[in-house]
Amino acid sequence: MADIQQHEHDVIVVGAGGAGLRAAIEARAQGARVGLICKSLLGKAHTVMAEGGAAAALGTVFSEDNWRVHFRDTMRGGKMHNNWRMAQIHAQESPDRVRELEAWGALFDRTPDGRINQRPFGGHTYSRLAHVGDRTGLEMIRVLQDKAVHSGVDVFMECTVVRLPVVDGRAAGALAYWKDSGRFVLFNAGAVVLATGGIGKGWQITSNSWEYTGDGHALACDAGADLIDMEFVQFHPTGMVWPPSVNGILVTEGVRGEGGILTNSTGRRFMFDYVPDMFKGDFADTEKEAQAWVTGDRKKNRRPPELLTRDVVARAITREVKEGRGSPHGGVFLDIATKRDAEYIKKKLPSMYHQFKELAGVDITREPMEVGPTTHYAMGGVKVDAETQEATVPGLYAAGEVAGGMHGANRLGGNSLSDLLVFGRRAGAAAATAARNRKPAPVSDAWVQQVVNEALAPFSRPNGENPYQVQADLQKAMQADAGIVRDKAGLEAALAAVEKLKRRAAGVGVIGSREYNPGWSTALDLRSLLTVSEAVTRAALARTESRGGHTRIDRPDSDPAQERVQYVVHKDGDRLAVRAERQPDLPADLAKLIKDGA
């Protein structure tokens, strides 16, 4: 212990994207001393990369927007298996959070009169995503970040936790290692906020970067915490697929939002072949009506199919791919330049334009670009409080992607941006709550030495198992037997690989010294890959229906007495249980306003 240093706060926030900086904020605005600890530099988090914009419903295109649509859209979208009161929270909460945030200094695009402009995405019923351009997510870390500094919240970078104390039942704050000097941080805390993000690096093909490989699903899990819904993985539906260095690398949805349509190897716009029924007086079933939408009176006409939700897209381009109908690289077509005029496109999507160019070879001004599915984004997560986000372990919050319950088995495009501000607000501010008056609860000696032992194992074995090639069969096994299509053979498969890998996991080893060693940082995040690979595996054999992202070829119908039922990934012993719970049903005007319309 005399070689570990400690720090002390009310309140510890793990992760610095918009959920743990919007936390991290608002715990210091009640009066908490806050420590803010990122895996990587400060600024450098996930939410950079989600480009399309802020889905809130705040009327400045269509005034007939309201949060009752935006609920009715994401209940839909969600499949009806969303925790209905988060789903109404974040409807009801997000303009007021995006007003905020322009108040803080975030510069939206905006409309002619001067409003903040909002534009059309996948699943939304008006066009509601605030935006900056297409690097929405920057804008929004740039103006938290500078916020959160100045508020006076500690920054602890380069710093990665790998375990949570839990003291008389509540969490006490978090054991970390230092990436430059390989030396260990304990943390005391009255209270813990997790927004570590997501789980997209258990797979071959992910739009996600290094830092998502499940951290805080492991670490609230480890803990005693439920996980929910971890069987609900997004697949989005484009990503990247040529050249192979930059496969999976994210299109944002914003260019179909500006009119880009989905071909085939025939040319044929595919999209009209797969509006599911429930959604066919919504979207166009003809190619005129469809470029009346995107340049004419939206009031008037349907939405183009390219604007289903993600979900449904992802399955048509996998089923056109699979019945040989791909691109040469496999994948399909997306296409906006027949759409739109060249300075259009440069002025809305000048991230797409110059990723493309540089990435690729391909300007999109001029030809298509080659997309396909890639893993995106965890709708499951730690089940959390709707009204204040604390978990199943007292002290232990979570915000962001990786609480689970707000998006039912499917998000709908821009949710995400708007959750991580509603939900990193209410973890915030119930975190210090809960932190005041209370001092941080000691944590054991033995405890911390047990964990940094184990942590330091893999140095005693340099002789053992290559952990980069662990990761690599582990994200080979999932991406092959619990992707975007699966099967009760497949999955059983998968499960029998993921405990075969956590044996080999077990005796990996690493050279070298503690200071910025890779191969260590990759031995330790195997634990929570193969956790949360684990948690998605069993919750996907436990649902035995097709449903939002989870797509079961041998069970391809929902099952309506599943649409309530919510499986529960928790720790029992030293393995992972799935047991069933029901959440509870919609209020009766809540479930009107679904099925009526609002």
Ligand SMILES: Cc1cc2nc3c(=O)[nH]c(=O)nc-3n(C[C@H](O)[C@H](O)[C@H](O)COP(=O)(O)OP(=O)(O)OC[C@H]3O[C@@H](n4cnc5c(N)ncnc54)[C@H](O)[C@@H]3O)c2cc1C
Second form
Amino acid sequence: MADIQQHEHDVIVVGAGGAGLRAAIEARAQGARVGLICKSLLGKAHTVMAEGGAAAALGTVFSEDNWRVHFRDTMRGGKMHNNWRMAQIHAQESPDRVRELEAWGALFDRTPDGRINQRPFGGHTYSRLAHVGDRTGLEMIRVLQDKAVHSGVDVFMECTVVRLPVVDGRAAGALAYWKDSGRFVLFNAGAVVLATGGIGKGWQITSNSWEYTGDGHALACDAGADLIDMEFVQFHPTGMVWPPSVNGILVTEGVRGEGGILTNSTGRRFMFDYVPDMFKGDFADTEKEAQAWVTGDRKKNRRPPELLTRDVVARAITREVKEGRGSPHGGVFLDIATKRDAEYIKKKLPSMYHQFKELAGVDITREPMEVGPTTHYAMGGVKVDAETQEATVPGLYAAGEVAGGMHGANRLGGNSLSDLLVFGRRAGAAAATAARNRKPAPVSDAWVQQVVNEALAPFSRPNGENPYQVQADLQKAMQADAGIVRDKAGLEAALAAVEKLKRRAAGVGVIGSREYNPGWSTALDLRSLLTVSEAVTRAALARTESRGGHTRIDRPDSDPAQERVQYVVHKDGDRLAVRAERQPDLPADLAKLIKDGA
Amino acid sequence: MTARMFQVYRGTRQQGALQEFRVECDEGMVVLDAVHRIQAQQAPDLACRWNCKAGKCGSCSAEINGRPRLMCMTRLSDYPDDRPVTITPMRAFPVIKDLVTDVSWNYEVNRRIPAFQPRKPDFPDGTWRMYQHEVERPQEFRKCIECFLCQDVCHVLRTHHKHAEFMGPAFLTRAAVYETHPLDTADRSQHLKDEGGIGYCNITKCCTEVCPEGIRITDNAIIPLKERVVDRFYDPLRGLLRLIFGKSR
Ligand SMILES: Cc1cc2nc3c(=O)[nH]c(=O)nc-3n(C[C@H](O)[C@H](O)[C@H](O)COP(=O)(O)OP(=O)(O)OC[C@H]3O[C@@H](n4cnc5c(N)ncnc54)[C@H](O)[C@@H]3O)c2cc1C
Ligand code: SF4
Ligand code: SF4
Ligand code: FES
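To complete the pair, please output the form predicted together with this ligand; the form predicted alone was given just before.
Starting with the chain above, the whole complex follows.
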């Protein structure tokens, strides 16, 4: 391969968000030579946008908190569909991972006695989110970024992985192109960690950026790995709805954590009407009690119903709007102005204040915000071993949002940032061990040449269809038929649309040179977007019940028989196929913990 | 919908020029929306960077009518609609293509700043105590989203091209995170003085003016760092006291 640049590392990490950085740091600490690849510049991954905080049972605000309570909250929030072992490891290890960040320089907000402060969030029994105002992700990514750079990790920025070579059944590296030159580069490695984040760009209304095209999901699937839980997409209840140009941009759950309330056009605080049976008794019955919890005693009063899990709140908002009680621009009202004074709001939610002021001309210290659901997070992802994060293809690991299982049918806010740290570290360690004394397997020239030819094909069709149009039509189809409420007919229509779009994607053309060409990148990303869209739709058809983030109006109830069933999407020749697999049941002690309380 | 005119820099490392685009614009649109519309409808190969579209990632830096700004946080309604809006790449860095510049130098500068070194843990369980009033100072500097707009506007880099000698306001701000960190024990004075070239800054405060995060770069980060360097190298007694009694006092 004379004309292609090559690098060799023990471990290659694809993705430089929290999970990828943590994995790289760990693999390096174990002595591996580590390369870290990312699509954007370093420090710009989605993790930087995380606002509310990282959930860990540190017990600094409520000493009664511990891993058992956190585990129980996570499982119940995930509608009992989670990989129980991952939920357990996560709850047990996240306090150490958060404290470790402090040792690396993180500056979390403090309690009066000088420890890490924790804020309340939806679905968490106790105040549990370590945070820095509403820019926790920024703090986290900077700390990890500096740590990684200072530990001697090789960073390759603006470099997009297009395919993973598999040699003799093992992952053997990554084939990528440089954004600036458009040239290809082969990373040979003994082990590969995927940490590419989510899939939210497949929908019209989303809190996610251009990067979230599900590349990691598609790369893994292509390499022969199993994907699980793809039907579970989290629609965050509160995104901005107006003006149109900001539709979907996230409004942190921290607003509700700090006391913000949801009302409809009649002024009713409607969340009181939507408390599901599973959580009856855990939430305040009256506005008075809810308010007392916000401003006063959190031990005697119960939480406001605005802090129900995201799936519940998002469905409630959708219903209010559908039944004609929405706000002028098709959302509902989120009001913190009447609950907290202006100084407090600016201090605790500075970036929300800024965001509404600059982008919508709304002063959240004086007026309510208009909010509605937005595509936010993929619970589903690469099927991994709970201890090592190894995928079903040897030598391939996945951590962070791209991995599935941990969050079950619905993720609790704050559980992602801690997930990145806990499983990023585990993946990095396992990958380093696997790569030890293993010379990267040679990748065949023919394979490289074939992938490169395919990737360059759009340049040979200057009159082909505009890739942006195909992307926009896919987003429209997924939003309409595989969104927050689904049914069989809609999902079948979505699947048919995806099939048609696949054919159109094969005919897209790009103009201009290979250098920093976003049209070309969009064309290449279509492959991943279409793969994940198909996976989501097929899994959503298979799950004939409603559970967590997956709502089927034709199957409105949860079916206990499907609680521990996972729909596994995998490649079968050129097609995607689905099979049902039963997850192991919870061991008796953990099942008892869930039933009786921690 | 109203049509507006834009003049966007198109070009490569070698050459380039402004190109005119006419774009249909809706209420509430920001400059980045207009660029996206141009990409989707007229020039799919128009290069620009962006990620969050909410002023949180610092990717979409450019110069709008000559002023360094985040494209995603600049509303079109701030500009008269009868005149074209000009969008050009940051000037302090070499152009890669169109609105995208080569900012890799910034990452090099950051890598060379001596790393955070905490004092020994306060407690046997490996933890420390820090109070809110102590963390607030470094927290201000931590708001930096690495947009490099301050680097772009600073005359030392923009006009005098002292990239080899001066780390620039963004990384003085980064050094200030650690220098004001209640747990840090490293001494970065030598680095700031020699490699960092802090002496090049003549406190014009242009950097503070463009910072989208409102960090008071000059007053709160650079001036105290300059004082620290002066104490250490030109007033050894005060420098010594500071070393003994801790630097944040
Ligand atoms: C606005 C917003 C707010 C949020 N707030 C919170 C919160 O308060 N608490 C919480 O717990 N969670 C929150 N989340 C969720 C959480 O931030 C994300 O789930 C998490 O950051 C994902 O981290 P990650 O490391 O898996 O991936 P990311 O941080 O998304 O990083 C993905 C990386 O992969 C790279 N990549 C992708 N594809 C490729 C490819 N083909 N080649 C090379 N590189 C590639 C990208 O460049 C990037 O570096 C929020 C999410 C959003 C969008
Ligand atoms: S104050 Fe200093 S760093 Fe800031 S722009 Fe002026 S010279 Fe540059
Ligand atoms: S200090 Fe401000 S202007 Fe400079 S890079 Fe950071 S955020 Fe941007
Ligand atoms: S896109 Fe993130 S700051 Fe503009």
